[in-house]
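Next up: a single chain in structure tokens, the form predicted alone.
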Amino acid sequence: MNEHTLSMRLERVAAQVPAGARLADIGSDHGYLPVALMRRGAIVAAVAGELALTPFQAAQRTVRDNGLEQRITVRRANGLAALEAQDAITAISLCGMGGETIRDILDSGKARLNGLERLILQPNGGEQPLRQWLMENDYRIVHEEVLRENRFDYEIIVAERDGLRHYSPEELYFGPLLLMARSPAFLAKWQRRLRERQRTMSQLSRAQQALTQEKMQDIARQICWITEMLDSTERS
């Protein structure tokens, strides 16, 4: 993968990039993505910031090679401290990260949300704390889905603040508009997932520990849902 063929989970990302957006990619790692946006005219400017020095160096690099320098600006920071107000922000990317960890980088970060900023999100797991972050901060999800590349599964979440929005615990959990669509490739994914949670269930009874009482009634949960979900679809 490079600026010029991003991976197909980059590419689905950058598809929910609004068409001459300012662009802020937090955790840019190599740059590819704004730089990719940047060669074909999808977006009029854009911050890449990332944290670590290397991959910072690297996304320099990347910028200075394609002489984007003027119209990409990196920036090492950490989360949204990247942005800054005359920047004008319209879209901001956060990629491949755990989904816990992107919902403390957009908390912690929340004083430099202006709340017109569409959130275009690719957690790597932990899918649901952070849609109850989006919730809880008026946010609504107006596109997700799932895809599956080199034997993981990803979602993408792609939400904007516009009012108070409820989503129950299941919805939360799958995903609102993925339980509603419900594509081969979300079923798919909670069925390998069901297998996953009964195999762990299984170990768990197995150790026959006090400690795990806990964490078996939560997969046990999980499991009911996962499976009342199929079969419900199956029925459908």
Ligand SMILES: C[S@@+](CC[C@H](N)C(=O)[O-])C[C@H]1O[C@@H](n2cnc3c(N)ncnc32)[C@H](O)[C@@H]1O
Given for the second form:
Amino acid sequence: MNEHTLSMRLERVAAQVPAGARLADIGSDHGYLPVALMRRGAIVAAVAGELALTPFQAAQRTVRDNGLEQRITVRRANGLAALEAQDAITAISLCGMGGETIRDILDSGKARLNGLERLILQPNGGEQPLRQWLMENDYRIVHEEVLRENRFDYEIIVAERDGLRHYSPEELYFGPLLLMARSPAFLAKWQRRLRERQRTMSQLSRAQQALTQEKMQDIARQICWITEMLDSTERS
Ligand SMILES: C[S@@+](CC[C@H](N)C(=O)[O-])C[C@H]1O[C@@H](n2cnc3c(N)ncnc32)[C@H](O)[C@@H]1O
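Having seen the form predicted alone, could you now give me the structure of the form predicted together with the named molecule?
Below, the chain from earlier opens the complete complex, with every other chain and molecule after it.
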């Protein structure tokens, strides 16, 4: 993967960035996403935010090598502290981090959001707490997808702030739009998850630890939800 050829995961994220956007890519690492989009003429300006020094320098290098210093600003900053009002950002991507980390970045940087930005999120796990935050902060999920690359299942969640929305616990867990569409990729992911959860459950039931009771209840609930969802899909 590089700024010329994105991974399928980042390619699907790129497809959700509105044409002509002013993009902030937070946790940009090498800066491939904003640089690829700028090279294609798909966005007009970008900020690449990075907390860690080595990836920050890598992003600076990618921008410089492509002669895009006038269009893409690379800032070393924690989360949304990379955003400045004059950037007039219209889309924010947060990809390749845990869902809880993305949630915490959004939550601690709330004051920097104007509410008009499209959020394009690609969590590596922790989708449920991330959707919970979106709901609690008046975001509507406008697009969701599941994809599999290099034996990993990835989810992409796109949200826009447009008033109160209530999602049920199952919708927060599976994704409201994914649950509605029940695509083959989504069902295959949850079949794999079910097998994983069942394996974990049998390992935990063999372990004699005080802590496992609560964890077992949580996994049992997940197994129940997944089984119900898969069974009801099969019946319909
Ligand atoms: C696994 S990389 C993902 C890179 C790229 N977004 C992608 O999806 O391929 C995650 C990056 O997020 C950065 N990161 C983690 N927490 C951050 C934070 N609070 N603010 C900015 N960057 C952060 C890490 O330093 C790392 O470079």
